[in-house]
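A single chain comes next, written as structure tokens; it is the form predicted alone.
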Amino acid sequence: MSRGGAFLGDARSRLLPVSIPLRFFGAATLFHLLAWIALAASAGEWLDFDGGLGWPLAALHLVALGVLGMTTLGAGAQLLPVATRQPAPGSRWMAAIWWLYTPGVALLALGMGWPQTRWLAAGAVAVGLAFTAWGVLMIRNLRGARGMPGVVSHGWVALAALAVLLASALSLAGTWRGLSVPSRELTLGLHLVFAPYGFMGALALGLAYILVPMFALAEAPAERSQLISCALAALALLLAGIAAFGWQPVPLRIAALLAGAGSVGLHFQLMAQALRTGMRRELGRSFALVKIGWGGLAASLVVALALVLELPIARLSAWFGLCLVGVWLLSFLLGMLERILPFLGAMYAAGTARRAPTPSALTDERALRLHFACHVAALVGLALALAIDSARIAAAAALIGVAGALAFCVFYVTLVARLQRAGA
């Protein structure tokens, strides 16, 4: 049996109660919609966004924390125990984390957009506490790991990055409240690396070694290659972290990008091999989104190099954010969610329902077709708006994104309703 098949058998005995992943993924679906609405309301400001408070910053964090962070908490708690062959974290703990994290993200985003620095600080504390509690649960899980060393190593890198992410985020929140904290240049430099590439990026790369072979019905990539890719990613983060303190920043950042490119290049090679040798070749629109995400990751490294070299290209920071958050992380995550949600639903139903539905029976294909078209069109529209400096095109693109997010909401609600009808 392939390792993908072994994962399927082991996962059934390590599922959290259905309410846990569904509440995390459902909240992510709602925050996805709110993020596009916030961007549509501030499309003109987004074109010249320089990092200050306002709705563009709120939209960014609705994606980063509300969509990416929320999904990471739910998916990590469900998938890492399978990789480590350890019991899943307690459902009460995960429910408590959700109740702390969800209003914290909402309050943080409102505090950024309004702006109200008290709300921002309160939301940041709630989010920080939720991440800390989740991190403790994952540390306990990883310490007893008995399998998948490549995935486990990525988990450790992600948790180390999470510590830096939380310290830098709380420090940045403190600057808005006038507290005596380290310089904004230092903390922002750490935050911009360790949040997307460190925490979310390391988990995305690590969990891909489970999910891509599982959905493609392929052998898991060689553990040695996974570990080499992970080591290069860790080296890249270390070099970028040192550079943020101002010591030889340009050479160290270039070296970090080279190490990161080596890690990503090897990861892409392993993913391509899994897709090429898998028994299931037609993976549909969901994996088209995943591949778009991989393209965004490669593009973000190129744009990051241009930023380090200070090339005279207009709106480089906005291009970097679009490639990194919109094209890579959001596209990759949504593509995976389109597969994970029906798959998990069918697994739950198999153990509880009288006539268990298949993943395809739980999927609203029309909603996903609309979401795919709108998501791609929205990203292309935002890129065009940046290229020709058009606030109208940016607003239109964001509205198309809203339509796509609504379609994804329909997909989620339909799936839950069909699970209920099946008695799961």
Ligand code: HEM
Second form
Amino acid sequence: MSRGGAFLGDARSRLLPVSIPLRFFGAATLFHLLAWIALAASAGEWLDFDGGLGWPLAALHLVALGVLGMTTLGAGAQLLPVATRQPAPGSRWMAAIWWLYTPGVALLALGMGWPQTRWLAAGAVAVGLAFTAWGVLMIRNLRGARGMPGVVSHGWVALAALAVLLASALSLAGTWRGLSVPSRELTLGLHLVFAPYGFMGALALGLAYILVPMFALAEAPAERSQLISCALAALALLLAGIAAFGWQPVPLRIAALLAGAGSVGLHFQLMAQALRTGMRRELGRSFALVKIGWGGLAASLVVALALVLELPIARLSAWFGLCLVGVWLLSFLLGMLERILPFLGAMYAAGTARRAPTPSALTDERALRLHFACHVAALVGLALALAIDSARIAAAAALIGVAGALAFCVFYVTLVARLQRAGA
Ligand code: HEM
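What about the form predicted together with protoporphyrin IX containing FE, after the form predicted alone?
Starting with the chain above, the whole complex follows.
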């Protein structure tokens, strides 16, 4: 079994042109800022959010699609070919996907926030087409895969979930346009599971089997355990999917949560082992964010159980959204992004620059320190606002989130400027 970045040996030969990942990660950084601004503008509404259109839903999708989706498209297109030892997708295709996806997300979010259902529908179609094109590129890649069966299996689960995500999303958009589509109850039930846990979750768990050993310089976790965790996750999605159709919803959802907890528990065990046995022990703030993310994943399953059992707890939907998208997916992703960006930048520079800068030379530590403090304070503030029902604290927390997102923009802009200065 290879240790750390050994598989990186021929990764350089599979690098997409630097402008491709940088435009995806750059757009994600900007949408991150817009998401916090949208939440700050609707903090009171967010406290009582229980579905439906408005700026809280727009803020949720600026994170879900603008940050998570955008980074997944960019990182997936670069990391999966390295894992499967296949050529990277054509950069022209990736550029076209970016030009369709980015304005699509902006239009969708505006359509949700204003609300303008015509914009929502147009944005949904553009985002749907971009995801479909990306999905086709990934299917071609996974079909030719050689090696890493654990990562590849998570890739297939994520692509299957992407199909359900897109069908449910377009149907939900159709509902708001008054089209004759399946019931909102069914499509929202599918959407809530297959979007965050199915597509995003399977990719976050799968790519962690590449990224965590790579950054910790550890052995890759046992393939067999990766496959068992993946099978449990697929079972959880299947059970939750059947429950959405209204057949035995409560027992099936509890069974899905148990299978999901089994999958996540095994995943955490494998991650803890990699971090414990890795040659690099001190992984810094970025991995503190990753661990906060893992905590959010575990908490989201507990809140999901409370939702299934309809426990009399106030604002459960908002708690679920906070744990799922705010604490888990966003913290995990920003933690990984602040490591991937300098790492990728240094790899590019090594091939082209006059003086090859190291990852730390490309990193503005002060900006990341500020981002970390603001991100954590904002999440704690939002939780406090939910606990004591305070719109004022929610607004203040969201504004701290805006300050953190601005600091993350500074980190990104500084990195690009230092890459340019190094002639990369
Ligand atoms: C093509 C992309 C997408 C479109 C067009 C879309 C559209 C929608 C629409 C219209 C709703 C509102 C449903 C309603 O209340 O009637 C919704 C809800 C939701 N979406 Fe998406 N979505 C997309 C992708 C995603 C992704 C990638 C995620 C998460 C990672 C996500 C997470 C959610 C959640 C959590 C809700 C439920 C909010 C609630 O009612 O509590 N969506 N989506």
